[in-house]
Each structure stands twice: as structure tokens, then as C-alpha cells.
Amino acid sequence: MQQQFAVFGNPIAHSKSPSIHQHFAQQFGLEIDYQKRLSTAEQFATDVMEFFSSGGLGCNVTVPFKEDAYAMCQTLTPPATRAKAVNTLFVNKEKQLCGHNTDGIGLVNDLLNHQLDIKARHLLVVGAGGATRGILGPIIEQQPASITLANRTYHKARNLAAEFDDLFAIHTSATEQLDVAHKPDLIINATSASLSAEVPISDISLLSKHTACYDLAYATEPTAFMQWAHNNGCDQTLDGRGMLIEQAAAAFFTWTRLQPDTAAINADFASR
């Protein structure tokens, strides 16, 4: 019998997720179905709670419901406390609803891949939404030299700032008066500023020909905001395609205690 998984999300129909998963389970001789759940703000909940009363397995939850399924877990792994967002559900033999979060290890590890070691870097991070939250705790544990923190709305940037104060001090900025504590190592774009093609920020001063820049959103061709970093001297543009893969892996290992190999999907996901 197949396994039952499914990625919850809206829109939902672009997603990649059933592919990686897929993939992973032919590494272990595993049948699954991962299937694309369309939902609402409003049956958000029950089509959680009906999805694992009919046999679901594990679920993944993107935009926009990371936050609502955090409210909605009894038992939390501390990355999902900690980012009080939640990408990944599963039920505990206590028949709990449990949640954990995959983002960070995942924007980590792909960082690592790519030969992006953080330690002792500076850091300048874009946006203070759900996908920062998920991130920003598994970055601080790579002990950067420095953090700053830009938003739009800058009360978010030092609101989210504060959630982390016991781990890190984290310097915090408005986006239209950008004020950077060190010149960045690395961007990245936590906005969804590049779903609309627009870029979050526009000091090109902030890039050298060294500097790094990550957008965790991802599409068929260069988004605006990596376009905008190489057309401006940065040599090193990178989207999320490889975080989805490793958060995925993350959660896959969190459902079945599989590790899976992303090194072939990475490249094929490379290759496109």
C-alpha cells in the first residue's frame, strides 16, 4: 500500500514538492503518493485533521498557512517553537499533531553545498515575514559575524529582531533607508518581492564583486533580485531550488527516519 503525503499551500499548483518526494522514496524502494492540496484560510485546519484521519503520513505546508499550522500543533520540535512558523506535520504515537520546521537546515545546508560557509560572515537579511522566522535560527547557529535585519515596515524588522535577542544581536533596518552594521558577505532575499518580479532593495553599494546573494524564492529564469545583484558585479547569485530540496529532505527524514541522497536531484534541478 502507498504511503500518503501531501504538500498544503495556496497557490499550490507551481509546486515541486511531489517530484523531490518522490524521487527521495524511489532511493528506498518506498511507495508513496505525495499529492498537491489546494486549501483556504478557512479549511485550512480541517483539511489538515481530515487529510491524517484518512491515513496521511506527513504533510509539508507552504505559503501561507506556515503560521496557522503552528497554531494548530499539540507538540512542537524547538525549530518550530523558536520560528513560530511551521512547514512540516505529522501525528506522534500519542495521536498529537506535531510540527517541526525544515527551512533553516535546509537554506543552511544549501548554503554549505554551494561552499557558502556563514561563520564569521556578515550577514544582511531581507524581509521580516514567516520565511525569515523559519530561517533565522538555524543561520545564528552557524555563528555569523553579524546580522542585520531589513523590512519595509520597520517596527516588523525590530519586533522579529527581539524574538532572537537571547541568541544573537541582530542589527535591524528600514529597506528604504538601509542601514547596514557590516558590509554584507551575504544577502538574502526573504521577501516575496521577486513573485511580482520587483527587488526589495536598491543600494548597489551593498555589492562587490564577492559578495553573495540568495533569493529563497525560485522560478525558471533568473528572479529579479538575482538579476539585479549580476547586472550590478555580483558574481554569485543563487536561488531557494536547493533549499526546497533540502527542507524537503529534512521532512522526508522526519516522517520515515530515511536520510535521503540530494546530491542527484540537486544537479538535475541544476541542469533546468
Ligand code: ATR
Second form
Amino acid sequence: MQQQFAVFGNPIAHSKSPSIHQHFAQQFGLEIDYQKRLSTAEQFATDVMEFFSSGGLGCNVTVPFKEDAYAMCQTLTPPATRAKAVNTLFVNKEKQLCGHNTDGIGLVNDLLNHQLDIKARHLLVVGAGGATRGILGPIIEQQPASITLANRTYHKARNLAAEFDDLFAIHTSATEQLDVAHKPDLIINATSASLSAEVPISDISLLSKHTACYDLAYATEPTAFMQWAHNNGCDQTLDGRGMLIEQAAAAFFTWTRLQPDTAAINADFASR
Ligand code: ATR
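In place of the form predicted alone, output the structure of the form predicted in complex with the named molecule.
The next block holds the full complex; its first chain is the one shown before.
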């Protein structure tokens, strides 16, 4: 029987995870069955338990169930504990449901793929929701010189920064009166503003030719944030497609201990 994998979300029809994981499996001559599973808030925990009791080996979890997945796990990896969200589930030898979060390492690996080593660099992260909580731990591990966390609702930035106080002194700001610790080398848009074609910051004095701008979101066209950065002189604007592939690779490794090569699929996605 083929190894069974799945991704749970709502909506889920758009998910690229099945084709990405099939691509990885082919690299190792594995035949896998990777299904999209539409779930609901009421059914999610039951659906996951049924998936594993019927022989499922591992599943991904996407919006809006990452916090529900976190809440139902018996064991959590350190990135999942920090993120308070789980995007990768598996069952360990002790038959415990385990939760991991590969979003942050996915971002870091995609940045490295684009020669963006953030060690000793100045970062501005915009947004203070779940997406930001998911990436901060792995970002801090790379030892940037400074992180400014800006949010439309200031107290959320302050509260989120406080959760990482033991690891890093994150500078916080309201986005409206943006006050950065240092002029950023890299700006990460971790807000959901791109979903409504909005740009979450307006201060163009932050930008220069060499400022890299990364939007965790992606769409068929460059996001509003990427267009804003490009129109104001930034040479390097990236969206979250590479992060999607890298978080999938880290999940695939978690389940199979096989490290897929992401270069070919990255090139394929970049050309679309
Ligand atoms: P996610 O899980 O995607 O992070 P979330 O927890 O709802 O979603 O957080 C969304 C983030 O995007 C928040 O930081 C939100 O700012 P507020 O805390 O002020 O609500 C930010 N956001 C959403 N739309 C925005 C917009 N149009 N402009 C600026 N920030 C926006």
C-alpha cells in the first residue's frame, strides 16, 4: 500500500502541497498518496485522529487549523512550542501525536536560497499575528543584528516581542509612526494585508536599492507590497512561494528522514 499523507485546511482546493510532495517523493522513487482534506472547526480533531488511525503517516495543517493542531498534540517540537501553531503532524513510537512547525525554517532556507543570509543584518518584520509568531524563533536563531517588529495595532507587537524576550531584544513600533532600530536590510511582510491588495507600511525612506523585501504571501501576480517596494527602487522583491516549498521539504524530511532537493521545483514555480 502507498504511504498516506494529507493536508488539512479550509479552504483547501487551491493547495499546492500535494504536487510539491509528489515531486519530492519521485526524487526517491517513492509512491505516496497525498490528499487534500477539507475540514471544519468542529471536525478537525476527529478528522486528524481518523487519518492516523487509518494508517496515515503524516499530515500538514494549514489555515485556519494550525492553532487547533497545536492544542491537540501530546508532544511538540521547540519551533512548534514557540510558534504556538503546528503545520506538521506525525505519530511517534510511543503512539503520541506530535506537532512540529516548519514555517520559520522554510522562510530561513528560502532566504538562503536567494543569498539572503540574515546573520548580522537589520530586519524589519511587519505584522504581529500568527504568521509572525511562526517565523520569529528561526529568524532569531540566525543571529540578526536587530529586529524591529512593527504592527498596525501597536500593543500586539509589544506583546509578541515580549514572548521572545528570553531570546532576543526585539525593538517594537507602530506601523503608522514607524520607528526602526536600524535602517533595514530586509523587510518581511508577515501581515495579511496582501489578501486585500493593501500595503501595510508607507514609509519609503526605509527603502533603498539594496533593501530586500519579502512577502510571506504569494499570488499569481506580485503582491501589493512587492509592487510598492519595486516602484520605490528595491531590486530584490520576493514572495512566499519559495517558503512554501521549503516548509514542505522540512515536513517531508520530518516524516521520511529524506531531504528533498528543492532547486528544480523552485525553478519550476519561479517560471510560472
Ligand atoms: P496571520 O495568522 O496570517 O498572522 P492574524 O493573526 O489575523 O493572521 O494577523 C494578521 C496581521 O496582519 C496582524 O498583524 C494585522 O494587524 P492588526 O494586528 O493591526 O490587525 C495585520 N494586518 C492585516 N491587514 C492589514 C492591513 N491592511 N494593514 C496593516 N496590517 C494589516
